[in-house]
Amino acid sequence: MPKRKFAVIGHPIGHTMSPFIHKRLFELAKEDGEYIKADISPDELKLRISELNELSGYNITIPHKQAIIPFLDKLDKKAELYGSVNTVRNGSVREGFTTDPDGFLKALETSGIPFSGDIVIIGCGGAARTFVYEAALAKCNITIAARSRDKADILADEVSLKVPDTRIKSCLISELDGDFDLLVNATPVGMYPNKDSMPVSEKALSRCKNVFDAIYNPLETVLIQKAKANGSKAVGGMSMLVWQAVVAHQIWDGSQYSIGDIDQLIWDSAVEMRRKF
């Protein structure tokens, strides 16, 4: 039987950690799968769909998470709600999924961070959208803090329309005030190479019980370090990155993994990232 083939597509794709993570997940599950990366520009996507349809499945990153949808037969409920796909399962039906929300929720759960109460999400881009929708579905009290009040308002209005009874407001990051059960950073502030920056002031951070930072390079941002120094629980984006890959394997093969194996993979992925990049 020929080896099943999988891939991650995006543009640019050079710094992706996906091949390392997914190859390890196939090994842990004792599943036979070849996993590659494919740099596909927006102009090439339509031309290469037949090539992608030959794969058993694939992952999608920027800039194709929305553009891939017209080429699929079906979306699961979360992908339909978000209008975004990061995992495809091929077969008689080409079905799209989004595993980013599951990765986020598992990262919080395995770190012992509750997803409830008053939550502030920093940013209003693609990553922020994921976190705001999940907070709305979890019936949290949401504050979107961004550099652009207009963009934050647009996101708040969209989520309120799709998730009835959402309790949500927005403000500028510079105006952020109050006590929060969880702060979620969905901006690139603090990412390598500008790793000495924080998206919020130390004063604002000191009033947050728990912190999640979507950045995974560096493994511990200044935001995470200072949150821990304050006595807060805090987790970075590498945990989410690995857990969303785990969910993709559950979709493809129904694979199951131990918490210990995934914790080790999160650590090994961080070591590999430092080695390569």
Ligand code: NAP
Contents of the next structure:
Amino acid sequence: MPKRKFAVIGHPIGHTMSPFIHKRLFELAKEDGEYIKADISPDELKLRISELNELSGYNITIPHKQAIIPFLDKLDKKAELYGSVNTVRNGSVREGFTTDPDGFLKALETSGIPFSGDIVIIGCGGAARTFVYEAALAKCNITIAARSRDKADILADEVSLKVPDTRIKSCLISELDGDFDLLVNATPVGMYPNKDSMPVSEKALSRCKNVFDAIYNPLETVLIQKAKANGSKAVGGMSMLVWQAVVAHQIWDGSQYSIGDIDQLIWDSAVEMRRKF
Ligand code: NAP
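Same protein, different form: I have the form predicted on its own, so give me the form predicted together with the ligand.
Following is the full complex, with the preceding chain placed first.
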């Protein structure tokens, strides 16, 4: 039987960790599967859709997460809510999923970080959107802290409209004040090569019980290091990146993995990233 084929599509796609992570997940699950990356520009997407339909499944990254939707037969519930797809399963129907939300929730769960109470999300871009929706679905009290109050309010209004009874407010990062059960960094502040910066002041950080930083390069940002030094539980974005890929394999094959194997893969992915970039 020929090997099943999978891919990640995006533009540009040069720096993706997906082939490394997904190849390991196929090996761990003892599933056959060839996994490649395909650079597809926005102009090419329509022309290359028949090629994508030949695959058993694929992942989608920027800029195609919304543009792929008209080419699919069906969206699962979360992809429908988010209006965004990062995983497609091809079969009798072509179904789109978004695995980032479950990747985020698994990263918190496996680190023993509760997702409840007062949550502050720093930033209001693509990743923040995922975290704010999930916090609203989990009935948290949400604060969006951003450098633009207008953009934060647009996100807060969108989520309030779609998720009934959302408790949400916004502020400027510079005005952040209060005690929080969880701080989520959804900005690139602290990312390689600007590794010494933090998105919030040390004083604001000291008032947060737990921390999640979406950044996955470096494995431990200064924010994570300082949170741990304060005695907080803290986890970085590599855990989410790997777990959202695990969820894709559960969708494609129903594969199950041990926490130990995934922890090892998170570590190996960080080593691979340091080697590559
Ligand atoms: P994005 O859509 O560009 O949003 C970035 C957000 O950060 C925007 O709200 C932006 O504010 C804000 N920001 C940028 N520079 C800032 C600064 N110096 N001070 C304060 N705010 C600043 O990016 P994204 O896709 O959400 O990604 C954000 C981070 O999450 C990146 O580090 C990315 O690698 C990471 N990420 C991780 C995963 C994972 O699986 N771990 C998944 C997705 C993203 P403005 O809107 O005002 O510009």
